[in-house]
Every structure is written in C-alpha cells, then in structure tokens.
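Shown next as structure tokens: one chain only, the form predicted alone.
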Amino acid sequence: MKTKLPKLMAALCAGALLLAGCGKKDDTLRLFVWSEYVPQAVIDKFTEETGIKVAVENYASNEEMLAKLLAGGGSYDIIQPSDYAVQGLVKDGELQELDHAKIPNLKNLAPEFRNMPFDPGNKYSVPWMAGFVGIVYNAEVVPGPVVGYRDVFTPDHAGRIVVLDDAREIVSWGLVTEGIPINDVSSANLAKIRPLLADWLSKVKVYDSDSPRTPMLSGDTDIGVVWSGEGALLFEENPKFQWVMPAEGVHMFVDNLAIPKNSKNKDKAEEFINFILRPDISKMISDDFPYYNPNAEARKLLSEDQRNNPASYPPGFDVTKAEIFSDIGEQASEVDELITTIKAKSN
C-alpha cells in the first residue's frame, strides 16, 4: 500500500523521536553497556570536556547485549562486549575497525592487553577492565577452609548462596570440576556436567549478575560465586569477606569497548575511548569498580591497599597464562537452554 510522502515522513519522525528526533542530526554518543560498570562521574567528565552528550542504557549479559544488537533492537555507538563475544561479533561483521591514529592513548595499555586472541592487534577493541570470576564468603558465619566450587555448593549452604546469573559462566564451574577446558563445550560434555549443575543450582538463593554483592551485604547470603570486582568492593567493605580464586581453575575475563558497524558517531565513540585510556580516568574507573585494570599507566595511580586488594589482584596468579572464553557459536544457544531448564526445575 502506498501511503502519501507527508504521512510517511511524519511517520518515521514518531518512530525515530526517541532516538534521534525528526529532520536533525543526533549528536548523542550512545553507549550500551554492562550495568554496575561505566561511573556517572566519568560520563560527566567526558560531556565537560568535550560537549558531547552520552546516552546510557545496560544489560546484564553479553548474550542479552547480543540478542538485542543484532536483532536491531538499538542505535548504539559504543558497546562493552566481552572476550568471546568480541570474537563472535567480529566474525559475523558486525563491529567497525578502530583507527588507531585516533587512539593514541592505547600506549598506556600494558602490553599482555595489546594483542589478545580474540582480537590480535585491538584492530576491533580495546580494553576496559579485565575480571576474574571466584567465590567470596563471610567468614564470620562460613568457617572454611573454602578452596574450591564444590565447598560452596554444600548442604550446609543450601539456600544461602548467591551466583551469577550467567549460562555461560556457570557451566564452566562444572566442566572445571569434571578436569574438561572451560571452551571444550560439547553436548556430550554438556550431557557429562548436568547432574552435578542441578544439584549445585538447586542449593541457590539469588541469582544476580548485576550487582552479587548486595545480598552478601544484607545478610541475604553467606557464600557465593561472584564478579572479582564485586568481591574487592566487599572486601573493601569489611575483611571479613574473603575472596577464593577456585582451585579447580580460573578463568580471565576481559570487558571491550568496541564500535557496533551501524554506529553513526565512529569519531565521538573513537574519542570516548582515547578518554577512556587516560591514567587518570581509567583510575577514576577503578575507584568505584575495582576490577583489573589493564591500563599500566593507570595501575601506577592507585593506591596500595587498591593495588593489594586479593580480589582485584590476586596475589600470585599470572594473567598471561590465564584461560579466556573463546565464542562457541551455535552451542552458546545450548548452554542456555541447559541452565534455563535446571533453573526451572530447580525452583
């Protein structure tokens, strides 16, 4: 049906108010970003210094952050994705090539952070922050020893436990527990681990990747498999709060900032990451998120108790020979599947 030029225009005004408003060009910067991630005062300081307005909207996943991205369910200019899903989105064509020239603060990246397989030569990413996922408990009501995943989800904690709410991550607990690499995702692994994650699920109280902390402030929780940047700011809180890099094994995990393909503001977004990779905002950024800073310029500024914190720099462990998620295509939609139905059941 054909409809007239003038209803047609006013027609996509309407649609695309929200978003850019009709007849001029939007000049926001938009990010879409992990929650509890990105502070107000950086974003202020970023608009101060340069006039550009930013837009925030989050998510609580990558696999959230992916099916809305490619479902074209957002303008974005600016995404968070991270390790593995950089490389998915690399494959699939759906990020823009950064120009380094642009970018001249990408020196102060240390250099393990420079050329990372999931993107060789950062020619589609940069560093954010880097993680690491463990257990943290309150050893005031947990006597321990904890070391590993299999001392947290235990009779004695069942219903006082707070995880992750991530497919992904909590089927790589089990296949660390069962000795198979946290990539080696298979249905027959899947088929292998699934009675040992019904189990541990079963004993779950909260389920929250956004911010896992809160119940273990409340008193909601005890014991937990958590963000290693949640559990620095629980261990800043009270020391009572222990943190445990699992003895079955660890992996690193590395947060991006990348340029979607259908971004309209490639130079602002460009822009925000060189500010981004300044020292001085990138410890803005660990201040109130202290997670692994992959900025070496940036790390020099903190302070020695941020510098010493076990959940943020865990004494001994060598980032260079830490594992990182790899994209797994098709089987990710596997991996939930599986984690949806024990949850299901579990509840």
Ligand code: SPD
The other form holds:
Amino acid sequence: MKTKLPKLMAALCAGALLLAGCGKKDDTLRLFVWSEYVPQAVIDKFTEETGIKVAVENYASNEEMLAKLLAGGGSYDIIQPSDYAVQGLVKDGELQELDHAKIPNLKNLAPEFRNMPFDPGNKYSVPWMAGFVGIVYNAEVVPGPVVGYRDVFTPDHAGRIVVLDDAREIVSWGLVTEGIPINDVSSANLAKIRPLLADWLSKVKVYDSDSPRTPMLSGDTDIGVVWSGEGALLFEENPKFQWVMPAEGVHMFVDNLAIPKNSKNKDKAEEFINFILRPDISKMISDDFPYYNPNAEARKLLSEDQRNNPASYPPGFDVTKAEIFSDIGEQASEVDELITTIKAKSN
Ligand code: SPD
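Now that we've seen the form predicted alone, could you pull up the form predicted in complex with the ligand?
Full complex below, order starting with the chain above.
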C-alpha cells in the first residue's frame, strides 16, 4: 500500500479539474456565458495582455444557466445573467459582492445603466450589453405592413416563422398583447394568454435562441421574433431585413457579468470585468454582436452606421423609461410548463 499511494495521488492530481490540495491551483478563468455574445477576439486579447487562460462554456437561456449553476454542475468564475436572473441570484445569496476599487472602468458605463433596479449600486453585477426583443422580416418576401406580434403569427406566415426558444420571452409577447404588464405572471394571467400563444406557436417553424438569424439568412423563414443583436446583424447583412419594435409593447433586457459564490478566482474575474469595460474592448463586442452598448465611452467609438442601425439603437426609444423583467420566483416553473406543453401539442 505504501508504495502505491504516491502513484494514486499523482493520478488524481493529473485528472482533477481543480488542483487545490495537489500543490497547484487551477487558475484558468471559467466563463459560463450566452452563446453568440462573447467574441473570441476579446478572450484572446485578455489572455495575451494578462497571461490568464480562459475557458468558455455557453448557454441559450437564463433558465439553462441557473439550472446548471444551482445544481453545482460546473465551477464557474463568471456568469452572464440577465436582469431578473441577477435579482433572483442576489436574493438567494448566490453571488459575490464586487470590489469596485478593482473595477475603475465602471465609470465608463452610461448613468442609466448604473444603479439599475435589479442590482442597486452594481453591488453584484456589471452590465455587458442591453437589448430588446422585436420583429425581423424579409421585406422582399413579406409585403407588410408589420407593426406588431399580430402581424407575425398570421396564416400567411404559418410555417415560415422563427422565434426565440425562451419561455419567459414568449409569455411576455402574449401578456403585452392582452394589455397585461410583463411581470404580472399570475396563474390566472397565464391561463388567459394560453389560447393566443397556442395559436401563435402552432405557426412557428424554428425555435432558436442561439442564432435565429440563420434561418432568416438561409431563407427557411421569412419573419421572426428575435434578439435585437440578431436583427442588427441581419440588417448589416442586407437592409431587406427590416426591424420592428412591436407596437403592443417592448421591454429592454440587460445582460450582466457576475461572480458566483463558489468562484475561487475573484481577483481574476474582476480583472476580466474591468477589461471588458475598457472602451476599445467594449467596442470589439459591439463590432461582433451589435446590441445596445451600455458603455457610454465605447459608444463614442462606434461608426455612424453602427449607431444608426435601427435594431441596435431603435430611433425614438427611450431606454430610461423601458420596462425590464423582474424575478418571478416560483412562477418561473409555470411559465416554463405552459410553453413546453403548448410546444408539445403543436408538434
Ligand atoms: N446571443 C445572446 C443573446 C442575449 C440575449 N439576452 C437575453 C435576454 C433574456 N431576457
């Protein structure tokens, strides 16, 4: 036994993900972030400048991220939760408090993106990008006018529609169409919008939260309800892809960086957060993923074309008055169940 023990220890050390206790600490920064949101060039530049290695894992919804994080299925140093997810994580004590002295570039954020209601004082989170969910359509095929959700889910477009695979988002389209506030997700309100959503979803061809622009580009779909960054990329590709802020109502989402309570690399995580708040780095993010950039200094570096993209910066839309999702606690499972059931029935 005595002779085998060192070999066993060596094997365990070699195979272990976290090497603490084996004389060496794993100092790779582990990111768990939305797909199609963090440019590889940004990661590479961070590693080049700091020597810190980065590993990236992706998800396609807040719920997917929360399920994995809370089940302890991964060991992450940075996550990228949206507004309502930050609020829930803070409430449950799942995030580490940020040391603002280590993040001096916080000053670059536009005032309206500091101190947001889901995290007053940016105690636990820092905005990455903001955006909207709206309608995109191929004007060469869809004659219009397209002003709201009701113009998307018509018999004419049946089988030619792409939508986000995101239950909370889909439910919000039904709620605003029925004149119900987006955060009023009671069982009674869900029952009220069920027939409308069942009708709408029966006409959907593709559910895609990762890259809903892909079926639009390939011509598999003609119209869809997608993230504004995806609409902006389509518009950049070809202005025949028109962007519409739905007349029934639009909310804004704010996606953030935050450090989970189990991260052992807090200093490096804060270094990364400070890095992405640099105007030149934040511009690199906008170049690849043209969402609404909350970094006022970075926005000054954008080209006129970037600032005039109607999906990135919708003309006349006042972000300071925009509604934002809030944490709905236990009701989240009812939202998920509603959409899962409807989708299963329309298959
Ligand atoms: N591909 C990146 C998509 C980011 C979308 N933000 C999520 C908002 C959820 N309410």
